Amino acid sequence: MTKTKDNQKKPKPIKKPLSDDKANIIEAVVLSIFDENGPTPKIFWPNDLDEQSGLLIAMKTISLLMGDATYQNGIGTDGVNYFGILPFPDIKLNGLTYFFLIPDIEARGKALAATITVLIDENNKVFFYENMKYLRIIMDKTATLIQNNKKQDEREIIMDELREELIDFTKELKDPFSTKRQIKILLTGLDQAGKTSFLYGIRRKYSEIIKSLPTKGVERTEENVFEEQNSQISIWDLGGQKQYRERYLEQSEVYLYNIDLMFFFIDIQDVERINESLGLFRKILSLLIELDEFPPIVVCLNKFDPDLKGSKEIFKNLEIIADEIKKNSDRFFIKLFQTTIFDHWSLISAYSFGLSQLSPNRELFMNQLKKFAKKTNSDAILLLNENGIILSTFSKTDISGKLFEIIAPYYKNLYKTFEEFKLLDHDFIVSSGIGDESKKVIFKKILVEKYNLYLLLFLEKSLEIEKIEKNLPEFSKNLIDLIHTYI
């Protein structure tokens, strides 16, 4: 970081990027401050940077934000804080500003006003909306640690570590020029959980759970619902040893901060551990509130394996857990789920549920298949991906859609099989004699621009393949723009 001299000359903005340099997605740091010659960036990186530019940025966080400079009535500095994203058309950059006072016993109103300005390419300013919760956690620690230390080399040191806090950040996104949403997952719980195996479960990689060990810190990984998509998924995996729990419990402001949904899981067979991982789930939620964190979160009662649903101790512990997680969850939304990586769609039904909640289109997908019910008499209709998430389904009663969700991986595997051995004289198979013989249900692979969709349809009478393929296009357009803009 650098310092400027006093009594400096003002100069006039350029119209130029203060660097050329794109490895990082960061511009520029300036720290400025309303003293007796005015607003002044005191210090500032990189160290070449243009003093018109230096100025300008100055005169434009502080004026705009001091307002009408209520700290002159000397009513103190607690409080008066603001953030702002202001563009700087002039040097093709966007910043955003924390404003904040200085106290100062012998400035005018005892305090100077002062900002703290983060600079990027005006073309990303997507990055500060989508990293918002923590850019404002660092700067507000930041101008606290400027307001506790009045000396101009303990001033640079402490903008010299936001630069490089900044900079490892920017480091750890994927593509930190991206106009996409960034979406966090998090995974939680206690240690044998079942966590990773979950994860390893959807994806059908049954072969690194055999070889998979406990999770060291934060796994990181990203999803993809479909191949080009205007989010950017990105997946925590917490490790839940007592050590790394302590962890990210303690440092909740790094990874409990800017959720978008939460899944945590419970070993329901490992019943001495029941309690603690209750506790652990109420921590969770403590914190959250704290941070004024309130994400949907899917609850996993995780190693609910075949040979166990005929057990009363089992049954009677599912219950416990869940009057226990209801008690204290009244500000959250909270769905459980049932789930061992002896049954994938266990695991694909409270996953594809999650995912649901982060879409904006969810009622309006429904919706979708809801009318295509209604052209088609289909008492229930599910609509998958290539990779078996569920992207929406509707049903007229309860019973008819718990069911689907039960026979849906059947068909799905049905027909791929049909497909491998070029069993399928259509894009379809149909079964029919269900229940009272007189309902049907087909499965049909429906192309949607460049992706496979699966559709299964629960008819209620008879046959409805040729009004199937009538509403099929009008269908088929509608969901386009959906799935564009799934998550």
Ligand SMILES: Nc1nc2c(ncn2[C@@H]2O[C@H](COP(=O)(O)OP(=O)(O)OP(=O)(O)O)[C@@H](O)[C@H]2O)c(=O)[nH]1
Contents of the next structure:
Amino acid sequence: MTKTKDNQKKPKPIKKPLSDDKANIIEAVVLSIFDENGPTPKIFWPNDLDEQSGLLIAMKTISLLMGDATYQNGIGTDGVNYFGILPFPDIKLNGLTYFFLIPDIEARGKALAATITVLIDENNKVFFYENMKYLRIIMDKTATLIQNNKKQDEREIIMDELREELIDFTKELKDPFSTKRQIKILLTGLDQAGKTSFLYGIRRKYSEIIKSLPTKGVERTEENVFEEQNSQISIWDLGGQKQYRERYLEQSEVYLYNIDLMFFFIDIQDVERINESLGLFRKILSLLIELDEFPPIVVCLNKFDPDLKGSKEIFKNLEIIADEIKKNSDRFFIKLFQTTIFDHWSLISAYSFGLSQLSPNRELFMNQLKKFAKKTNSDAILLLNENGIILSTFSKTDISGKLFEIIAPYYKNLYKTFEEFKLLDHDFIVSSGIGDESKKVIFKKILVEKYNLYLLLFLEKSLEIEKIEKNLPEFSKNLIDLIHTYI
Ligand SMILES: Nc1nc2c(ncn2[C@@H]2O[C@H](COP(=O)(O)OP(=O)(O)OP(=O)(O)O)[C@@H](O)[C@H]2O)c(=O)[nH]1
Ligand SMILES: [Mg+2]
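Alright, leaving the form predicted on its own aside, put up the form predicted in complex with this ligand.
The complete assembly is shown below, putting the previous chain first.
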């Protein structure tokens, strides 16, 4: 390969520090602040981090998150925190970054944008996913200290302490250099609750639903949100018949151990077995507590078929179940969904919500949607992948969010239908005015690298397709990085 000038200008990969006895996974730690010179690496380690790499880190972490008016309206600095993973392919590193604001009366908007970024070799990024919770806590703590201590030398001590804490932490880990993040998702609930049908439904294997037989033991399958992802996602569909249930409860250290997410299914039509079902739920929770496992839990109040929506009896049952679920489960993060195989969207909503809990970048995604919404005057945005999994949503108000969830599936179907019949001149469809003629919905296909994604926008005021087209390139460019680190 010939060396061009351009090549020489590229930042050099950071060399491993020689001081440590054993190679440590942490390659660099950088505090960047947006000051009068723009994004600047203020405090960094290793001390010989070259200038260009430092600048690159500061620019990328700050500019991705800083919309032109994200924080300049003098609003408080508390709500503006984002945490996520970003790739730096030029220097072969991956960074876990925490974006926050430092109050400063002299600054524009009375605050300075800042990031703390921890960097490791790009081949080791699993480390971030595996240790997200802990890393988030110590980075958040450091950010608070930085906010409260203005002097450079005080901040140097704070950043030094962060680095030491990180290194101590990695030394305690058995294998910080593992190569793929393993994600384990469980589907649990009584027999006949609809677990296997749910999976078929998500995957649009409708013909299989009809043929589906009770699950014997466990059926394991894999999930791919994107063709290339950093994690291997295994879904364990646990047979709910008595003998299988007893087995996984007895061998909880095998089945319930090391789980990242659990779906629990309740057949709300089977009134006679609701208590049995709640009993199983409580039993599983108590075993999880024994194992010190606290995965997020999605409860599917299943078989809530469209023709039952008006039933008072079912409605009352749902309330009772919801109350029971909430009781004794305050140590868990639990979210309830009403689902039925006759409404694909209900399945996708519950499933996507669960998956999003596994993505360290869900806040960064939402931030990108929020910025795009602002630039295009949209009131709500939804981003779907090719399989219809909801990657992220943003809505200004609860109402536009709710409304949007209801109409989204219809537009998706419309788009598909028009596409199939080759009736599309553009890669989008727009509704004509709704209500007072000003409200509009747009469903648009966007290509982000090799991925086809779908964007649904809800606009309350005016529709300016040019504004959308104009802001799309930057939006798509920012999404590329986030997709590479989505899961
Ligand atoms: N009405 C209705 N029936 C459903 C729904 N989901 C599943 N079923 C039916 O419920 C029955 C059981 O579904 P499965 O998916 O096999 O249940 P399961 O939870 O996997 O059962 P096990 O494998 O024995 O644990 C089948 O006859 C499905 O067709 C739903 O949303 N509404
Ligand atoms: Mg099954």
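Take the two forms, superpose them, and find the largest set of C-alpha atoms that agree within 1.5 Å; that set is the rigid core. Being a predicted model, the structure only gives us computed values, none of them experimental. Numbering follows the first chain given and starts at 1.
Fitting the two forms on the rigid core leaves the C-alpha of Arg108 displaced by at least 2 angstroms between these two forms.
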